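What follows is one chain in structure tokens, specifically the form predicted on its own.
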Amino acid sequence: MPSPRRNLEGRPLGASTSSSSSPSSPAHGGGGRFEFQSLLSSRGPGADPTCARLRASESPVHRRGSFPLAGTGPSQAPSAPPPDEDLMDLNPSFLGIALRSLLAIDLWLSKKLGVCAGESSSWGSVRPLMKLLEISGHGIPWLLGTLYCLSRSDSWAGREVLMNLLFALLLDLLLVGLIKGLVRRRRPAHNQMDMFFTLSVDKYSFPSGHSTRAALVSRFILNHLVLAIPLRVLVVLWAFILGLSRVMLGRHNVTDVAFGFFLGYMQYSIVDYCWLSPHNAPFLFVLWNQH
């Protein structure tokens, strides 16, 4: 009998046909090609791989630039600028510079002028002489001897003015107290801590007692006593001697003195607005004549 057609492969045509028709035929990979075919048919005509990648390359996710390279990390939103307070602090205006390079100065000169802040200084044989002029302008010195004299005083005139040197003398310790709390700058570091008589307060400098006192004392004399021309000379140069000596003597810088200088004029015009007499404090008078 003639043999059967076979195929390209060598096996019969029949056995061909039948086993192409059959898709579960393990023997020739049909599950395969069938399951290849079920997939592609269930993503629909939208599962396309190239449409896929279109829509990938389009999304807003997956621009330049939207997503992390690999092994940075999570994403990290972009840092905020610096706040304005930080700018100024990087900038600083020219008051502020011009502030810092005043004190800079402040401070070079009163070393500078601190010659007798110490035994070994270039002045230091002065030092004696200086810390007595210190207690010239100490304010327990003026507080006692006001009261010494207000109590021999027998004259109305006398009396007034005695009592508002007493007053002025309370006044400026209070507000040199106050303001030294308040700005609590320390003492110049050649200073030496051997002064006549201190309170808390006195381990701050700013500002210097001893010149508001001696410009509050220099004016109130001035102005109240009838003095001639060279002692007036004299008190002017008592006050700017004093004032001096503080630097000098390491106590203070000399915007410190400064100050003081005119806080003391200051408070010589208070002072003088609230003048005391008997006819706007009467119970003061009245009270010290009792005494």
Ligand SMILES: CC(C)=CCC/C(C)=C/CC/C(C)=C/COP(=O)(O)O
Contents of the next structure:
Amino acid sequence: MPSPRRNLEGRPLGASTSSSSSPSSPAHGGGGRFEFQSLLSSRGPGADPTCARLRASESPVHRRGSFPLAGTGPSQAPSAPPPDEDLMDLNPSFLGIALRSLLAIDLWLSKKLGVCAGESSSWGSVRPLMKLLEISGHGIPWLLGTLYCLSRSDSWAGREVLMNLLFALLLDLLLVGLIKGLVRRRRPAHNQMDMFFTLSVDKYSFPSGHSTRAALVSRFILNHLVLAIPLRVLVVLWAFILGLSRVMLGRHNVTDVAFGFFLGYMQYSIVDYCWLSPHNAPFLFVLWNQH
Ligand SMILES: CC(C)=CCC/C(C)=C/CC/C(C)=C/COP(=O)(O)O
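Same protein, different condition: the form predicted on its own was shown, now please give the form predicted together with this ligand.
The complete assembly is shown below, putting the previous chain first.
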């Protein structure tokens, strides 16, 4: 009679052990033993157990339980999946490590830069200025300002540009709201939720709506307004400082702002591609003319 396969502790595989019931137990990846078992049991009779042990120990993430099979206990030993699958499973874990490291750096840097997060913070005296910047990138003034200018505009060219700016601002609100609702990343713990007029999704921080708007609006302005060079520089500076102020106020992590800039930049490309004009959207312009 063939002897039962044993795990590294010498227990027969399939035997119920007290340690297998706890998710933090080594059998679930806490000490890395289960990973060894899954690799060993999938090698088949001719497999080299030393080789399997080496492969598993090369992956630190697996020791923390991110192995795809870590949810099963030793009592449910897998029925010999092809060895190549195990090797392929190891690769994404390195991506996992990279992402976790990036996230850790992001959190650390964001906390360090959050120098205006409260009145008592090291740069707490600059907080009112940062909050003024916050209003300059808020959705409400931009929407109301655009609507007001549209109502006062008496040229077709001006109306066309403003109509597209309105479209851009609404598209931005929609996309940012959608992504915030999907990702649901909480704002940094050191943030004080004292923002002026927010929507329910604004309890989430990814991506930064102010940063998307800053990138979108500044690219829009640079492409559609004829401005002197110093003013153009000022527009870019405003966008950059607005993004930075989101982290300094503790509203966002650095990655929220970085992705926000990227998204806002891409949003302008969408708006440019779908540019509304009296030719492709005559109803909009006729409607507006009637007001
Ligand atoms: C038409 C309509 C639904 C207008 C709502 C405008 C509004 C309340 C926008 C929210 C702006 C805001 C507070 C965004 C949050 O920015 P973060 O940079 O903190 O993500």
